[in-house]
Amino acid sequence: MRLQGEVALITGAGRGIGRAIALRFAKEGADIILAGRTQKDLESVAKEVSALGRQALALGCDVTDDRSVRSTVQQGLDRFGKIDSLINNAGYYCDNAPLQDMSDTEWDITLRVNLTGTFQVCRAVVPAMMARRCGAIVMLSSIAAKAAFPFNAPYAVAKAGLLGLTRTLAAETGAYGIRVNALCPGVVVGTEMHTKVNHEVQKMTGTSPEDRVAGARNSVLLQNLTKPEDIAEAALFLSSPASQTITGQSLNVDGGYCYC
């Protein structure tokens, strides 16, 4: 088992990619701190983790609230004594609009959840990792941080900001044995975000969800779209000893998306 005896904190852990990561890490021997806004979902995932023979702590957490973040991290440390891996998965996809029509509300909440929230979680976790002189941090960025897509400026800006945060934090913590990397998923099927993006694209362009999915599939070299479990495998790699000399990097997990 690649994470035997380790402890992972996963934000946005109640469903989708976060749930997939939690279960994959548990199968590799990690105990899991599940953080998210919907306690019912977290408790459901906690039962699945327990069924795999690992401990799970389900904690309601709003990453935009620094007090909530610090409480969650402290409760996790009190329970397990350490945090070996941090997976910053909590996110929000904005309502689509041209830049000139984008509301302040959508701009603010998108950056607050995706970028500021991740900053706050990292800030709360890093001191404990530095004290132990080890740790792995994975940011969930997006292919939108690198490619040109219309109508989602706040999301693209926030996810690009995570790449800058990844490099900066890697530079600051490398001497303490902490690795910091980012994943950039493409279209990930079977998630709430996938459903919302389908709706937003249809609203803006008239493209049906079926046609969008078909177009996305035809735009990747492998001709197959990514699943939450694929992201979990990549997160496991970046959190395990297999990536012990990798830091400050971003890894596309998108099937080979052909973007400009």
Ligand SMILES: NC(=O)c1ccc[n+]([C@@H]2O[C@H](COP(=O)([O-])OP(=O)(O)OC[C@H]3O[C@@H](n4cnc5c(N)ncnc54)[C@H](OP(=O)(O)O)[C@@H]3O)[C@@H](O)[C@H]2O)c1
Contents of the next structure:
Amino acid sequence: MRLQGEVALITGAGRGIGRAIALRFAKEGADIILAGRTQKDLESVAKEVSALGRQALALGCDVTDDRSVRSTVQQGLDRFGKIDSLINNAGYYCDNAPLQDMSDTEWDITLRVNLTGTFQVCRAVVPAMMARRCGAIVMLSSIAAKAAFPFNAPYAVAKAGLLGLTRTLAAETGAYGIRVNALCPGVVVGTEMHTKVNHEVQKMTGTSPEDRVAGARNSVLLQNLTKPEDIAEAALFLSSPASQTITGQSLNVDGGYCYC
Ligand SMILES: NC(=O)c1ccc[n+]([C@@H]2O[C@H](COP(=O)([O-])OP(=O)(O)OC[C@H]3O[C@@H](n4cnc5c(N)ncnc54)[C@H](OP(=O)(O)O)[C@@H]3O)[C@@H](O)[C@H]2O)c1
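Show the form predicted together with this ligand, please, because up to now only the form predicted alone has appeared in this conversation.
So here's everything in the complex, that chain up top.
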């Protein structure tokens, strides 16, 4: 088991990619701190983690609220005594609009959840990792950080900001044995965000969800679509000793869409 005896804090762990990461990490022997706003989703994943023989702590947490974040991290440390890996997965996909029509509200909330929220969680967790001189942090960025897509400027900016945060934090914490890396998923099917992106693309371009998914499949080298479990596998790699000399990097997990 690759994470035997370890503790992972996963934000946005109640569904989608976060849930898949929680279950994958639990199968590798980690106890899981599940953080998110919807308690019933977290409790449901906690039951699944327990069924795999690991401990789970389901904590209501809004990553945009620093007090909530600090309380979550403290409760996790009180229960388990350490956090070996942090997966910054909580995310929000903006309502799409051309830049000239993008509202302040949509701009602000998208940056607050994806970028400021991740900064706040890292700020709360890093001191405990530094004290133990070890840790792995993974940011859920996106190919939207690297390639050009219209109408989602705040999302692209927030996810690109995460790549800067990844490099800066890697530079600040490397001497403490902490590794910081980012994942850049492409189209990941089967999550609420996937449904929302389909809706937004249809709203802006008239492309149906079916046509968008077929287009996504045809535009990647491997000719298949990425699933939450594929992202979980990559998060496991970046959190485990298998990647012990990798830090400050971003890894595309997109079937070969983004060659930049
Ligand atoms: N699906 C894709 O195609 C895709 C592609 C590239 C990157 N990503 C990234 O991968 C991550 C997971 O995506 P997903 O597809 O699994 O999305 P999802 O199904 O929409 O899940 C998002 C998660 O974030 C949590 N969350 C949202 N706002 C939060 C807040 N303020 N505080 C705490 N938790 C919050 C949600 O839980 P609550 O609402 O209960 O808080 C939920 O668990 C995101 O960062 C996303 O940007 C996804």
